[in-house]
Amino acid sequence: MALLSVNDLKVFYETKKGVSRAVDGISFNLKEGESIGLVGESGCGKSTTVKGIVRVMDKNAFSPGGEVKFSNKDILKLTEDELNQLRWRDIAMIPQAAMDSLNPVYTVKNQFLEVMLLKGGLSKNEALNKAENLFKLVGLNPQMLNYYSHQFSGGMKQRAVIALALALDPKIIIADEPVTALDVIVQHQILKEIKDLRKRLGLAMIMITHDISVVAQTCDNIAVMYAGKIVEKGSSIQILKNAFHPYTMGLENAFPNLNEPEKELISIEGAPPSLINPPAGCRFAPRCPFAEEICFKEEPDLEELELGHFSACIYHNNLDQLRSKAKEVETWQKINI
């Protein structure tokens, strides 16, 4: 049974130019202790998805449909008081701007105390002991709780924010681009820390990233998003070994592969479409080197092509040939944007 079940979730934005369909009917499940990575370019709807799940949306955002069930309760129907009971206690978030999410005028200790006293109902001694244990858990010296955020390095800040997210023993952690602003070595350390903590504490996790190599390192499952929709989803092994959708193949080409260090990186020409007036048919068709006339007219359904592996593309046959062509630079240079 799923711990979190997202069904046909929609999150739109009111803008001066019209309604932007940022998340346009996506579905996925998350089991206890499981991790899923939402992958895609900037602007594809990843962060909006998780904001819609915990209902921490911008003022001009609204959800016209869908269902988000946690422990058999639809989060989209909860009152604000019920949501406050859910956030941090059951679902905690490592925000996209984690480097700047610590208050610079308070010590880190005071920020931990505020969370654990006000939201967790702990005594001051209990909160201090727990904060010290959490710092040890993420590899920080407990004495650093008395520091201000400017006294931490980037990697230390990230570890402190992870510890703060764990303060009330949540069942689900949402990590929104948790290592983007860090150098490669610190990225590896933080990702390993997250993976180890998940196993040790039995946490479920949603990882948001544009880097497919990050989910390869940390996630059991992957959902590839493009222009507000999921275009492919399955286990990490299935998708990284045998991608079905041309967009996923393009993403894999665009990031370094440690197993093929000399491999030439290939970019996907063009940019995602406007979601105020999204194109008819497949939204990736204008950038897809394999698009046919039907792709610009009919939107493909997300179909299960092998057990647990779904793709929204008309190409169900000759996939080996498609993958081979997708690895060639010339294939992607043929696109007329």
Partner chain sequence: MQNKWKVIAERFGQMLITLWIIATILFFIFRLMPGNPLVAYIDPTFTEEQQQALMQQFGLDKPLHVQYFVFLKNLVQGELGDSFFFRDSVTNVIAKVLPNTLYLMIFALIIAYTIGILGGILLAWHRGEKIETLGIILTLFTRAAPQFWVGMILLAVFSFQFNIFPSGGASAAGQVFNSEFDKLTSISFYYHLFLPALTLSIYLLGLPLLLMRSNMLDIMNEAYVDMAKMRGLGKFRVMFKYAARNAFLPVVTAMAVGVGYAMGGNVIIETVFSWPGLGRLLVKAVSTSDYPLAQGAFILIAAVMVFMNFMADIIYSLLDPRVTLESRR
Given for the second form:
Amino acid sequence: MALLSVNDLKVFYETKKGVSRAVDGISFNLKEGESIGLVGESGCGKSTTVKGIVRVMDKNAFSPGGEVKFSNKDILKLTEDELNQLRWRDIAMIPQAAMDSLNPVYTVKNQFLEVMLLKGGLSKNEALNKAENLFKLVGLNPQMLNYYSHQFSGGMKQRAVIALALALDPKIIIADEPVTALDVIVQHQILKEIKDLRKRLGLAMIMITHDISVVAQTCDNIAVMYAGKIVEKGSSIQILKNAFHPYTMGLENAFPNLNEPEKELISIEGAPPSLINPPAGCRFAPRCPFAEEICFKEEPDLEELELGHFSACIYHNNLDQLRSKAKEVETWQKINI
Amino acid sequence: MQNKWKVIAERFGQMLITLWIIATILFFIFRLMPGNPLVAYIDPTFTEEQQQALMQQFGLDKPLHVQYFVFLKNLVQGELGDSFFFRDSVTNVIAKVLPNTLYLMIFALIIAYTIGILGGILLAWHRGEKIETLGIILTLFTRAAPQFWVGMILLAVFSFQFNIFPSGGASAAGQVFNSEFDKLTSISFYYHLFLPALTLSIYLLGLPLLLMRSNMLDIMNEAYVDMAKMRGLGKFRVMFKYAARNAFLPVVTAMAVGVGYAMGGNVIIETVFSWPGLGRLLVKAVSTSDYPLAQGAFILIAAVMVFMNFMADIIYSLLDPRVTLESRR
Amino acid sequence: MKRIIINTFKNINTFLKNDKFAMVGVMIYIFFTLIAIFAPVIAPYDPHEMHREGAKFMFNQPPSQKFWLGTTNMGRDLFSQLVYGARPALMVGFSAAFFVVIVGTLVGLIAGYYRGKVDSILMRITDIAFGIPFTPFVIVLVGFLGPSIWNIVVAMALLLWRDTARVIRAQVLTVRERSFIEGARVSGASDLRIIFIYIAPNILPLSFLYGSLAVGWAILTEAAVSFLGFGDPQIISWGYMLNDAYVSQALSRGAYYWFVPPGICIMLVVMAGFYIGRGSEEILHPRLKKY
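Okay, that is the form predicted on its own; can I get the form predicted in complex with its partner chain now?
In what comes next, the whole complex appears, and the chain from above leads the way.
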């Protein structure tokens, strides 16, 4: 029984030029204590997906379809008040490190107490105690609760917002690029922190990142997104060892791998298509080195090629050959865009 | 903290220099003006000797630079000379009307900034909807309409046509207030204050409203506003504590500009409503060529403006923990 | 050089096309400019003429076929006054705006380009100009220099340049860092050449927009000064009409036909400047653009 189940979720933006299909039918499940990584380039709809799940969306965004079930409640059908009941208490979020996610004119303590008193129903003393404990838990001096956000360094700020995410003992944590913009050493510390906390507290997590090596370290499952759709999903081991989709192969080339630190990095040429009237066929086809004529005409469905491992690509056989070709730089330079 | 005080002191010094330069400019404008400055004072029946005696009395027989230093020395002591028209010291004349101007200004500012800030929040929250367009057009109307004309229309409608409010002055005919306290606790005073304060606040409304709106639009793109929504804190808490509280800071600074506008706007509105204040006094002084009085009134208005600018800097740095005074320079 | 000028105009042109507000603003300007130019043709009477019917003066006439907006307490035709009033309004507005744009742009260009000491001196002067209360200053200056329309323009021009100077300076500071300026400097262009040929065209649209705002402020201030009785007594302006109405008890008589129309005219012209200026919001803050 899944804790969170997302079925065919759509989030579109109303723009001047037309409707942008930013998230175009996404499905995945998340069990209690499990973690899933949403991976893809920026603009592929990862962040919009999680915003769609907790329904904190931009004014011009709307959901024409889909279902998000959280312990048998359909989130899309809840009222704003019911949503506010659920937010942070059940689903909390660790935002991007680079973003100013704390109100700059109040102390961090103020923001801890606010959410704990208002939504957690704790007394002021209990809340203060808990906040101090959480700060210790993420390795910060409880004295720093009195700081304003600008007084923290990047890594400390990220620890503080992790502590804040844990304030109400949520069941699910959404981590949106939690280590982007931090330097590499701090990145590793924070990721380890998140991993340990998750194990200790039995938290389920959705991790959003453009860096496939980050999810490799932290997540049980991976869903690879491209242009508003999931193109491949499965367990982390399946995907990292046995990628089925050329885009996933490309992503693996683009980031350093812990097992092969000397590996040459290859980037995927070109840019994702416009999501307003996206082209027919597979959305990745124009950038895909293995694209055939049919790829530009018909959109492949997600198919389960091995137990729990799905891919939306016409290639079902001879994947080993494809994978070894995908490791060569020349392959990716051949595409004409 | 030590450093903060140092910067405040430095700012204060800059303020004094600005004031000194403004006073100097003013001094030379008045002295280099064509015509005899005593023209308003001098009766055609005055003899040559009497005129000379008068020149001496006002120190106008001395060379310009001597006059200038006497002027500065007196200014520092708060001594602004004698009014030709009232035959009284300028300080006394101004002190009598200054409270009225301050009441008018403070009430108008409170109304304008309350409505302006709330209106700005509302318009930002309804970005892209019809209510926003309507609000902006209405606000532009208030900015474009001459404030004395708005006052005239309010007078014609509410005072002359429907007889709801008095047509001018600060008190009913024959009514005398024994003290400022008496005045402030008298209903009649507020009854007289209403229309001029309304006119002035209509004039002042646009700045805080438009500024608040555009700041809100900027702030609402900030991650911490989205994060507050994620925390399920409720619409109003997000709107006020997260978005508005941060958008509010530049509006505080603009309040100083607002005081400047109010002081300038006062001059005309007080005249329309015969409000016995500093602005009306200035107009009267100019039209009767009473230059010591005009000079005193003008310096005071400028001083209030410059001082409010200084205050705005200080208040801003107190409200926003990120801002140190140095970084704003 | 030619291309730069053409580009500037192209920018302004596309900007007007894309912005309905700015378009409306320009239309209003054109409308009132035409009225000002053809005032003698449009106005049915001499605005100073005191009308009479037989021996009886036509005092305080309400609007009629003969007097579209009625007459003043001295029997003068209000519609004719309103039409002629467009002349001083536009004259004051545009000439004040002209000085404001020239002075403000020059100060901004020089301060922003040379930076350092020149910049701090010019900006201190700007600060002081900001410390001087605008309306009282104009009143004092005009009151003592004597009531004439040019004194009003001079008094306003002495202060109003301050806003333009600050904005232009900030803009110049960013423009001067662009690579084509560096290129010009390397190729040995003189300072003056860089300022006027390379930088100026980039900030001209901004000057133009601040000029349009200055037109509005100038017209409002002229009206206020005239209303207070410091205006040119020989010239009938909208402010003069309102002053006339106020002192002639038009308010207590409920002669709305007298004091409402001049205010609306002032408001329209000032609004036109704002509309053009509002368009600037979209140029200056492109992220505020609607999706």
